[in-house]
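What follows is a single chain, given as structure tokens, in the form predicted on its own.
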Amino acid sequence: MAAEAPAATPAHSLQALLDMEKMVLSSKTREAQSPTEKWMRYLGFPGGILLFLLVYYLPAGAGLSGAAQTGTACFALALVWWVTEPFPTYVTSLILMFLLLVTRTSPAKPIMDVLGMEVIWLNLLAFILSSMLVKTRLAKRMALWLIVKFGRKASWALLAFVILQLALSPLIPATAARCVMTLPLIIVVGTIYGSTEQTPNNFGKNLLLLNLAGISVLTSVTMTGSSANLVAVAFIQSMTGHRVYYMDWMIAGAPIAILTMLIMWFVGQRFIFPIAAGDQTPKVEGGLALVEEQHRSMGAFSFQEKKAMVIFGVVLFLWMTDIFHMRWFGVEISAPFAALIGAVLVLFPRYGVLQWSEADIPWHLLIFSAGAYAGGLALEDTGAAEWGVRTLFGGMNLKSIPFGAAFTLITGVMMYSHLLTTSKTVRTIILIPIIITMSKALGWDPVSMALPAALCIDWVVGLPISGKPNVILFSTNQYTVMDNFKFGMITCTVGMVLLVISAATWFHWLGITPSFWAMPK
């Protein structure tokens, strides 16, 4: 797991490092840098290709259409190639359009109109909106003030990040939201220690993959973090006739969430990406003291910044008090509605705070989540993923096991199943109704199951491809795929240690679980 600690980087000035115009997400994306990652691209044209034909041309199991198969078939060789980047991730997403055309697993026009996707309109303001933050320096300010109070040491920094996260979750339910309003200020902190997209360092990668797990991880410490979570617990009301109340949710699912997000930034920086010595503190000739001289340089603030403090504020008001739109306008203003709120007064002529050409759009990385979700979509059309689900369990000999090795088979399903789907809320949909049916033919109760894999719903941290803020973080081009993989796997594991050591000591406790070695009834 270790890795060869890399060599420290020299310092830079602290003005080329925080020069923000040249941190441009559009500009292009990244160079493999090893050895390994060379030859991974080089394996994984002829492994798709050989994935592909494997699946096409397999015996159609019982239940499975062919344009499931063929749906599977083109969905696994784009896996491959987006984890091993033998084309650019964009020219693969487009490369699995054009196959899902042609083999008719979709038609045309669902497949063209993921790109008008709620999704995509949310990135695609969020990016504009983060380029305000960085245009009017208040990103810089932020960055600065976040070093001066924690950034003495790169461990202190990464985890000012894990507890800002934590204290955004519950106040913004949109993690897209979340992941760009952090952005700016990930970049400059990466900055300041040395870490960009030239030359990405241990401790960039520490801190974009912990804000990454931090943003997804911390959304389940509350039902309603997110929408898949207030889906799940509808499933358990109308399907068991048992509530789940919030603090019902938040006791059993906060403590997870927080300790493994404690762990992972203790493992991180000591064995997953260990940080160099020299890169322990800020890369700033001069040290803390410059930026704290930097900091104080930037005086009051500008009437641009709180231009932009007061549109973000808009914004952020609506994406906080979205319950209660439908009382306070007639009409429920959705995440990216609010964003667009924000990008038309970001760009109003005269009165805005910035020019179109002054927006940093990556639009390669829309065209990857694009492609990402035309995949996804296929494999729930055609039944791919519910027959992949049924089949699945339907292989295990669940009744000749205890409750533990049960619980431990089907939320370990939950956890790593968002490698295969791209939507939090479809995947609620296919599995928290399998895990309830299940649990009562086998005798136990379904909340005992239906809850804790509840609890995994938001756990998307596997792949740039997983989630929303995957894609934008991976924007930053300062870590590979393999990178994201290894870093999510080893967070999904550790939650997933957590939540079995949980329900054989304090989910039995609360009565959310019977006997860990409990046989069915």
The other form holds:
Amino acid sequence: MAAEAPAATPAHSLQALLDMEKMVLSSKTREAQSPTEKWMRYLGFPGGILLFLLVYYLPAGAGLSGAAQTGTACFALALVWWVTEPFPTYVTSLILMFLLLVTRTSPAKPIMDVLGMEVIWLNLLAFILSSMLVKTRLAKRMALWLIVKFGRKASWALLAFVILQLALSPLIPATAARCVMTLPLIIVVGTIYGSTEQTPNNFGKNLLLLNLAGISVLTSVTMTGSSANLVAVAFIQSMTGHRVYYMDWMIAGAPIAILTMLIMWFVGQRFIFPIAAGDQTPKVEGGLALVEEQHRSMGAFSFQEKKAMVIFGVVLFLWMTDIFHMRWFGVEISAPFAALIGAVLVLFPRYGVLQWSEADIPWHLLIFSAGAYAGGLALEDTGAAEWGVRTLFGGMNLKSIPFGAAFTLITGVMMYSHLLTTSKTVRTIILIPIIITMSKALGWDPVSMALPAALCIDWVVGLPISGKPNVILFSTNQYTVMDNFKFGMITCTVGMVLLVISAATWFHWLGITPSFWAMPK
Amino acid sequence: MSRLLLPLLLLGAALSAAEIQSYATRVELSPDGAGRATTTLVIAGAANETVEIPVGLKASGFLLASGPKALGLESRGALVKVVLPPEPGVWTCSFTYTATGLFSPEAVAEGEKAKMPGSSRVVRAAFVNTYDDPITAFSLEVVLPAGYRFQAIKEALPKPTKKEAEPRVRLGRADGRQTALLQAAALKQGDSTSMVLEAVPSSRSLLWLVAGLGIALLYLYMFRDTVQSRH
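Switching forms now, from the form predicted on its own to the form predicted together with the partner chain, please provide the structure.
What follows is the whole complex; the chain from before opens it.
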């Protein structure tokens, strides 16, 4: 399924590798590489159409509106095309937007409005900040430092990124911001290990997908990791009267998230995308000594680098202090607006760092995101997503099974549902109230189901459309949709296993869950 | 003394007002737009108490369908006057009537563009509680005529609060016909709830099938070189 990587990547000159201005994100279309991928493309097109027709002409479900059914059909078609890529992903997004209109799933305005959504703005502005890090060579300096400190062996370089994402997760709530902040480092370190867009290798796949998982999964370490976590906590409080405190969340969520990342760090490089012995060390002529030499030769920080650090510091400060904004400024400066002020400083005439033409903005990714969001919103607005969840839960006969089995099914639905929706908040708004109501009906303490389910909100790692960081990292062209799916599903499954073990052990000891074998009252 | 007595008497009267514990209406629509409605009430009240119940729909031809023998029913425009039996208690009764104006084509003013296809129908229902006390549980179920299905819920008010897990309007099916159930709890005097839905004929055009299969076959032919050997 995956693109065949060359067996051994040739050594490159470090100067050529680190010419980051050549690594533009804004003009990419992936070529099919392996025969499997070619067949997937060829058959994916009619496959998507057949799935569309099947869903469209199926007898309507009792609680399903016509728009919900056509919306599901359109999204199913797009999902098949995004995965098999008979067209570039952004063309599929444009087709999806057109289909949503002509099948009368959504009116024109909400479809067009997605390009003005906060998430699209945040992506756009974050790419400008990322371009600043590249142009001033700050990204190159940080990457070289990272390699000098931790990069003697591929596995340590990968672990360094896990630790970096863990350190950033409580500081910066916006996952896209965290992703863009680390993207230049990821690209350069990948390049030093021989993984480029033209010659992706298994180190690159591990690096990118481990970072993708880290950005998403480690967001569930803290309650304030994402706004969707806070929405879930608000639902739990208003519908059950139980207040979830910061430490309650962390004690339950942090061990699962951190342990999953460590397992994926080990399993990824050993079994999913095994790193060849030859790729275990930096693939540059002269080896690590040359990297150290290059780092030394950069000398002291340049004035432009210092400017970039100050600008990034301002944005970072605003991202980290959002809970105090109302008190300080009388208004909350959200993540996109913090990035916006950064972009203003970056592009400021004469005193800024970049010209507009130097900003590397991958518009095709923004169109791809817009289509995915339009499809996801259509599923939400038409009630298709909620109907699907209720039908699924309704068919499970949860009254006749012990708590542990019901827990596994319910948290499983929450964990894997991100494949069908593109917004964590929407998923939370649909699923958490249903889980709370259902738990009450079954006689379980609603918190015993809702809190563990809320811990799965941020695990959006299955597809490039599942989240903002996914779209951004996919732009590097170093892994396929199937690679993403494989790594993401294994991550979710590891997380599920840990969640279930937790429910049977320390969640029970902490008083969150009842006995694993208890039957409904 | 009389200054104190009057408010106390009024307060006593208010406290003794009958409580509408449940107000459930089901309207079966026919293709011509008329609807056969049945409203079932659960009322807790004093002996011989008169309760003026808001109907909310354009209605005529009221008939008591079930309830205690001594219960009186009289229609008064947008209200139904129910006289409770001569002993206090919790009473369940239902009455039927003809409702009009719920199921009609989209109204397009001259010079305006239509927003729906000509085959679409609009289902529009609203209820305002004009009764003195809260209605504990309110529901209004609309059953579509055979051969129609709901295309979209255009409006469902008020928006559910964070304590409500159920959506304001839930679609369902009864006897092979699609239904829309509007539900609200604790409707105080002056509170309103409403829904607007679009209904369309349930049969689907074969255009998508023909076009989809045609395009798929064309693609398989035109792009066959994708998987052909280069030799």
